[in-house]
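We begin with a single chain expressed as structure tokens, specifically the form predicted alone.
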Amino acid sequence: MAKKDNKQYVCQNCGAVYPKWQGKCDACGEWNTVEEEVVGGEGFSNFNHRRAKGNLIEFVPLFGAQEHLYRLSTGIRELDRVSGGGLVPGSVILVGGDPGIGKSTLLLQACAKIADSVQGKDVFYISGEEAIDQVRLRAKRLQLEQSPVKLASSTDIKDIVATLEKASAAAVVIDSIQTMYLEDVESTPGSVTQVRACSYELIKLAKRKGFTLFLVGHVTKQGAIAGPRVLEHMVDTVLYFEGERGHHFRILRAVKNRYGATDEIGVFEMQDQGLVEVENPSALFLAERQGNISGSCVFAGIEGSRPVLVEIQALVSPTGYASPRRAVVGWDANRLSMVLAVLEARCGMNLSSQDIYLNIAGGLRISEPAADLAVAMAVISSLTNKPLPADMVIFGEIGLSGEIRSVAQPSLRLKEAQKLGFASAIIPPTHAKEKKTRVDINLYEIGNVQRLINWFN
């Protein structure tokens, strides 16, 4: 009698497993995400329990000779920067982002440049979402129709693996992993089991054949890669493509990289001919800035290893509601609430009857606490209707007791400000152990938020 396949119910949002169906997932709290899946067959999820013993593995010391890490340039400097200096053969890169943000456009441009530079190997672009004619239309719009990229439309992992086994590939793009399926896994494409099984087969092949594998991943409405985070653990690099639809800037951010620095960013501008690299993001973010406007200041931030200057805008107006509004774009709303609470408690400012709107100009999202001081200065400037000097940059972290704390890499921030023509800067106090920064900028060290009021008296 044949052994029956075991059924289980898996949440498609977080991967939690249940013995029977239920409407709400207890692990993540989402409704209608639990679906039936079959465990068995000869696919990825089946394990051979009849094997009694395993082979002995060999251990080696930490020291020893190692091969030189060869990197393949994509021909796109911003992409090379985010990936750590180029593509490592055998590495797997997961690219996620909102629909229509430009993931397929960027990877098609990268494939074209790699195909033009490598010799003796091919570059494959396999689409599971679009037909061949649709991809050709995009290539024609990008003026890449003459590029020697090999294009296919397929969703069957067995066919893809069999084809790539006999090919000599330098890079392969799978667009997207949620559309792929494995016949041995009895669940719908895009399910947790299918994504895990398909990714495993592709990653195993990439490691063995030594080509760079790009996986395009769908994202949820919160902006994270769809499904459980097991896919992000399986790959070597995770890149998020960010940007607001109303802005033509696109930010490629590395959140995981086994071969380079994390939190590195690449900046692109969406134009008619596709994505164009931005060599000096600071100048681009500040291009439309107007000086002598209250509620505006320039923050000197760090994204990965790159200094970036952006404009922070704040608008404070009397509220007409019982509870004032707090609208934030490009920054953490909880962080803004903390800064406002410190200004009220330590500086005696009345902000509880004011609507406050905060915006990071240019569509960039800032996460580092070094922007606290710049946000506080922008809020005070808008409240008092007094502008800050147009040639001044600000950075510093604010503590709950009102103290201004030092931040990482102040010299790199100041050098970028000096390069763009800024003449003064408000910074945290410089400790004796820290090396003095040699820049031709007037530095004003502030140790407490109470001293901020003096700039507007």
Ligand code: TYD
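Remember, it's a predicted structure, so these values are computed and weren't measured experimentally. Positions refer to the first chain, counted from 1. What we label the rigid core is the largest C-alpha set whose atoms superpose within 1.5 Å from one form to the other. First, how it differs from the form predicted together with thymidine-5'-diphosphate.
In the core-superposed comparison between these two forms, C28 has its Cα shifted by at least 2 Å.
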The other form holds:
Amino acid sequence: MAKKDNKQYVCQNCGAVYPKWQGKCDACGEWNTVEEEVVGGEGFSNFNHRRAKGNLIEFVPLFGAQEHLYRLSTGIRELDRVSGGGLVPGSVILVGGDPGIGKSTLLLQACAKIADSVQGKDVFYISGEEAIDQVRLRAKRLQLEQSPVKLASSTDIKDIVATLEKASAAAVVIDSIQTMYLEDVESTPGSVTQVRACSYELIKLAKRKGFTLFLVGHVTKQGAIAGPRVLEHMVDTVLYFEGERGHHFRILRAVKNRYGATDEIGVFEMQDQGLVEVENPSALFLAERQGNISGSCVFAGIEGSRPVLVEIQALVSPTGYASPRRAVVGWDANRLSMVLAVLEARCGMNLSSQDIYLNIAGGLRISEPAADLAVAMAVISSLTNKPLPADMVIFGEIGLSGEIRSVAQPSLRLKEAQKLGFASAIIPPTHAKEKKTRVDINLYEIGNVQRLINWFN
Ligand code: TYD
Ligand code: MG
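Now show me the form predicted together with thymidine-5'-diphosphate, since the one above was the form predicted alone.
Now the complete complex, all chains and molecules, led by this one.
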């Protein structure tokens, strides 16, 4: 977009381009995100490369021999899992997350493992945020000083590309993409134009040379990777590293993956010597559970491809306000309102004079509707001040007419529950064939919330 004065106005949130400045971005609705950027220069000649005529493209049938997808193991099983079974050469992985969550730690650990396992190729860690000494200090803390990872501190994409061009790399980490700049592009590092141009150069190189490229990206307070949304479209895989402050465990979540399933999670614990993989997340999330307490129940959920048991806690107490409080941590507040509305309308429960607090213990965020029934049960248990059996798990979705609906993969959930020593489960009634699965668990099939309350009383 060549303007006469080479200026354009770009939304720093979504990347929308405007001919003149405006306070609100029409595309994403954010205020004060549109900023002036200078365009043009050599960096963009790639995009505007002109030819007199296009070449013909070749069409092929849908069937044909498939190239075997070779995958490089990172040596960190949880990272392999979220990336879809290992790193694909030439693929680009964007790792996002709040500052201080552990992105640099995770990637340094991964680099060291990869460097140990690949032969004849190098692993490069290029930091634009930290000085060499800082990274070395971290390596020392992680006891990785002896690892053959090649470390550099640079922010100049031209230098980086020229260097990598000559190298034989297996994997490259750019920490972070927001600190990088391409000198031909005149906007400041971190701006949409810079981030896009730098990523473009690096991605092109990664595809051509066949190394796996990790880009670290910062996350805005709304949870999007700062800078352009377009970056998420340019890469093959987007991983978010998340965790609650005050909790030690961290979750690596795949939100986009061209080479594997999304919604897959990897669970880590941040310890003094770096991130440690958590083999059995359910055991971790249930570690501090105290049985025989009202308002608590265990939900058998699925995260990605694996079952995870979590404790759902509710606290119902008479309100002191005109409108009662509803506070939710780790679940969807709208979903809670819906469950409460069903309990009021279909079961005649009076919750309008009660404050309700809901918490997913341990700090995990769950998004499955399958947790409805467990949430309802926790609320009922807290309201009646009656604890549930400590060895019981619950799952099921609640419909607006109060019916309990079936959910995906019931047998996987039940098997995990059995593995962790649970002896009974409340499940939707439509899972008839699950009775045939060899789980040694007492199943209570409950068809609607009214019956659930009768059963509980
Ligand atoms: P870091 O990887 O620098 O985060 P990011 O790159 O996402 O900004 O992680 C920094 C935090 O992790 C910091 O608060 C200290 C903590 N930490 C540990 O608890 N143990 C460790 O071994 C390391 C290296 C960091
Ligand atoms: Mg960092």
